[in-house]
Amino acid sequence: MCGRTACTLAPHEVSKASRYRNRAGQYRRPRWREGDSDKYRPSYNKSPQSFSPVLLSLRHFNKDAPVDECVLATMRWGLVPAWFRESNPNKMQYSTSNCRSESLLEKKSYKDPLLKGQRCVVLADGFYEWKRSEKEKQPFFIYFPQSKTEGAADWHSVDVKSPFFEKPLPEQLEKDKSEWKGWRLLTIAGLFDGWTPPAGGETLYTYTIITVSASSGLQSIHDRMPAVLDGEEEVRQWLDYGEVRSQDALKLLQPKDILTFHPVSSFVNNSRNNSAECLQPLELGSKKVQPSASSKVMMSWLQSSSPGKEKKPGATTKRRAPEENEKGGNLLHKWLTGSCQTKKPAMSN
């Protein structure tokens, strides 16, 4: 399942990091919905309720735009269905959070958006997973693997001289340029809805997290995992209703083993908490956990930005995070590189 996700970046930084490709195979930045940038609030603990980025066909909005052309929404966590006659959408009986992949056609809940064309990519991150023991649930935080040399190649760098050097195509250059170098979002299957009151008003868009069997590495977590889409080429797939029909898209639901994670506080247990704390990487026990490429990018971009920031480029300001303290400095870096003596925090029940 997926109950809790973070998502941190600004709204101009969701623009850059959820870059897109049309059927043409051409690069583009998606832009906002109109007044949908200022409904998004950067969280690192997004729960069910909440409202999160989404990334869509503009087709769902203007019936004179190209189906592979995508635009970014904010939608609520949780999907409310069209036919749905209550005044109130809090007075959903059930919850819809999530749906499994497996009966996305037996309940009218989700095969109506389904049948629709009404798929979505949730932006993130990454999601929070409650692994159960006989004492305690420990969190973890699961995300893509993050790696140094991400971003553009600097072509200026290179020997053009060597026999092996190959002139970049133009469209190779503009591609590299317009490149997001930050952190990579996390792009998960969805499906959403617009519910209109009874009485009139406007439309509240939401959606739900289509959840897959978990992947082999996540299986000693939890059992289930959301429906990731690896690549651009997944996404424009998943969103590309005009092409890709429904029962070709649902092949794209299916476990993938591609994911990374780390154990994280329980600090990170109630959802009213939203600080770099959440995220912070935990020491199990006495065992020292190894930093990964990926952990060590994560503790520069926690070290360089903060929710809703972006950093300039050529910044050096370090932004001072929960965990930091005049005695301790920062628990997250000394945990990246195995220094941390920190006793294990106390967990919650």
Contents of the next structure:
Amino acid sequence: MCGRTACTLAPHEVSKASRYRNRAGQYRRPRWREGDSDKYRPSYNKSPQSFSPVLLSLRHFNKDAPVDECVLATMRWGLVPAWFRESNPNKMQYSTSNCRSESLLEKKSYKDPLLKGQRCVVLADGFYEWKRSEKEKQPFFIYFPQSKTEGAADWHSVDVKSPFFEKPLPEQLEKDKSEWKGWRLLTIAGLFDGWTPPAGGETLYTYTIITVSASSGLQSIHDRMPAVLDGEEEVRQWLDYGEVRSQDALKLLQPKDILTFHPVSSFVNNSRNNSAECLQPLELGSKKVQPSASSKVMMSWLQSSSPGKEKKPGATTKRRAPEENEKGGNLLHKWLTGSCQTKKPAMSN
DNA sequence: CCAGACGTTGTT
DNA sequence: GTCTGG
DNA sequence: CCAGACGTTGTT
DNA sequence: GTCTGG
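If the one shown is the form predicted on its own, what is the structure of the form predicted together with the DNA?
Let us now look at the entire complex, which starts with that chain.
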């Protein structure tokens, strides 16, 4: 299953990390839907009902836009169907944070969004999964294997006229020409819907994460996993509802053995906890769990960058939860490069 | 026809 | 046990 | 997903 | 809104 994620990049970094290709194969950097970059708050611990970045066809918001151009929006986790009649969306009593790929067409809440092409890609650093045993629940952080080298980029910035989309700043345009060298975001297949309160008001956009059987590599942790889209072409096909019909899009939802993982502290269990400790590889000195290959890779990220001089501790001692503070800065990357404290500061005051 | 559901997981 | 909130 | 509540009255 | 069950 998939009931917790991490998404720590700043909004502008999410944009850079979400480069996609259109039908012609041109690289594009998606812009944020107006106002949405402020609704998203980076967090090491995102639970259902929180807001996360999703990529979707620009056409959903702009009828004049090409269907193969994309935009970033901030949506709430847990699909609220358009027909929901209560005045408060929180009264939705059904569990719609996940949606089984096998029964998608049989479910009233999901069939309509699917047939309307309301497919989106949920973005995250990775997700958490709890392995249950008789005595305990051991959480793991699961993500794309990370590499440091990529090919050169061929940039064409999106230029679709719409009141929804602001023009990028000149300095930003310049930066956008460089390729994203940071964390490779996990691309998860989702469906979304828009819900408007019966009394009227702003439309609330919500999404569900589609699940499939766990791949062989993840079976030891859990029997279900989110449907992961592997690479630009799969992302394009999932989002291009003009070219790829629902039936064909469903074929993309397969277990794929392409993820890596490591155990993390049960610190992540409480969704109020929000710091790098949530995804830090757990030190398991016991014979019980050996450091996995992926854990070692992450550790090597940690060590490959020299710790350098420590900043004055006093400057960061009262660091607040990332979700509440900075909008800028690649939090995950900062942690990986050691500019954040690897251990969470004492919770108390 | 109308009434009522509309969802997943894990556990037993 | 089950539901709500995070 | 997990954690934590699960309730009312009257009084300050 | 749409589908299922009665």
